[in-house]
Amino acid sequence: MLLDLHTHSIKSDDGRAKVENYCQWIKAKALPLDGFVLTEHRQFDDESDYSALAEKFGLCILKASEVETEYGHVLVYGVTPELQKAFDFASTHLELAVVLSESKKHGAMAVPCHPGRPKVGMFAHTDELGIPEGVEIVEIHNGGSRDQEDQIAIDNAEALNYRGIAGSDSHIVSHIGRCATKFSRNINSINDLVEALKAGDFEAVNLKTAG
C-alpha cells in the first residue's frame, strides 16, 4: 500500500483542503495513493469520522497529529486518549524527549518531520542541542521541501541510522501525493500503521521526481 503520511485539512489553522476534496482529487488524477493520514497541527481531531468517505472512495483515511518541540515539528501516529493527557498537544514548546518517551509508553510512534528545514526541522537544532535520544524514524521526503532540505534529512538519517518515511505535507488539495510511504502489508487502521512503522516495514517514495 502507498500512503501519504503527512496531510492537513481545514481542521489545521493553515489548512485549506477539505477531506472529501482530497479524495476526489486522488481519484480524478488517478494518483497511486491507497490512502492518507491527516496530521492536524497541535491537536488530535477526535470529532471527525471519515469512515463514510473512506468507503465511498475506497481509500484508507487515518488520523494523527503534528506537534511542536524545541527540535522542531513531530508527527505522532497512534494517538490515544491517555497519550493526549500525557502532554499538551496544543503547546508550541513541548520537549522532544517527552513526546518521544510518552508516545513510546502509550504505544504510539513519534517521527520528526521535515527535519532538514530551518527552524522547524530537527537537524536545524542538533548543533546547539545535540542529537536527541530515542528517535528511530524521520521524514526524509516532504512535499513542501525546498533547496536541499530533503537531502539534509536523507544524509543525516543515513549517518544516524534512522529509517525514513515520506509525506506530502499538503495544505491544499493539489499537493496531496507529492511524497508517500510504501508498505508491503495492508494498512487498514492506525494500529496497523504503527505496527508497520515499528517493524520497519516501509519505504519512502518521492513522487515529485518519480517517472
Contents of the next structure:
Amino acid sequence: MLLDLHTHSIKSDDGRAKVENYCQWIKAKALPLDGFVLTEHRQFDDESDYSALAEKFGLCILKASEVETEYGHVLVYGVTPELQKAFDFASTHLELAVVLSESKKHGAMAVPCHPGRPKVGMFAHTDELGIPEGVEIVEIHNGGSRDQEDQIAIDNAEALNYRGIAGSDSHIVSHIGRCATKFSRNINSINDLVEALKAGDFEAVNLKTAG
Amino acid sequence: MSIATLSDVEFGVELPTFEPDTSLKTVGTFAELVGWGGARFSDHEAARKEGLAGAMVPGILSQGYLVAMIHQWAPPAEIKKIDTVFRAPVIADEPHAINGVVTDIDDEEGLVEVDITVTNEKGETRVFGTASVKLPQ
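Please give the other form, namely the form predicted in complex with the partner chain, since only the form predicted on its own has been shown so far.
In what comes next, the whole complex appears, and the chain from above leads the way.
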C-alpha cells in the first residue's frame, strides 16, 4: 500500500489545494497512490470529515499535523484530543523533546520532516543543539527538496540508524505523489498507520525520479 | 492548442511551457521602471554581498510571466486571481520554466483553476501557486 505521508490542503496557510481536487488528480493521472495524509501546518484539523471523498474515490485519507520546533518541522501522526492538550500545536517554538515524548506517551509518532533543509530541518541544528534523543524516524524523501537536502537526510539517517519515510509536501494539487511511503500491510486508519510506523514496516519511495 | 472557451478545457491538461526572459538587463530595467531599483535586481556581485545567490527576478515580474503563460494558452482568459507562494529566489540570467496544469473546472461559474510553478534547470520549484481563470462559456 502506497501512501503520501505529507500533504497540505487549503486548511494550511500556504496550502492551495482542495482535498477533492487531490482525489481527482490521483485518479485522472492514475498515480499509484492508495491514499494520503493531510499534515496541516501548526494545527490538527478536527473539523473536516473526508470519509465521503475517501469512499467516492476509493482512497485512504488520513489526518495528522506538522508542528514547529527548535529543530525544525515535525510531522505528528496519531493526534488525539489528549495530545492536543499536551502542547500548543499553533506554537512556532515547541521543544522537540516535548513533542517526541508527549507523542510517544499518547500513542502517536513524531517524525522530523525535510531534515536536510536549512533552517526548518533537524540536521541544520544538530551541530549547535546536539543530536536529539528519541527520534526513530525522519523523512528522507520530500517532494519539495532542493539541492542536496534529501541526500543530507539520507546520509544522516543512515549514520544515526533512523528509519525513513517519504512524502510529497504538496501544497498544490499537481504536486501530490512526488514521494510516498510503501507499506506491506493495509492501512485503513490513523491507528493502522501509527502501528505500521512503530513496527518499521515501510519503505520510502521517491517518485520524482521514476518518470 | 489555443483555448477559446471553457468547453475546450479538460481536467489535468498541461499548459504549454513558458520560458521567461530572466536576463539581468530585462530584470534590472523592470525593477527600475516599477520603482524597485536596487543592486539586488541589477548586479549579481552586489546581490551576493547581500547573501543572495545572485540578482533576483522581482516577484511581480514572475507574476507577470505567469499571467503571460496563461494568456499564451488562452488569449480570451480573464485572470481573476493569481495566488503565489515564493519558496526561493528566481535568479536572473538562469533559465527557468513556467508551467501550469488545470486542477479544477467550475462549469457553472466558467472558472478554471490552474496550478502554476516556476522551476529552475534543476527542476526545483522556486515559486508555486494557483490562478483562477474565467473563460467564455
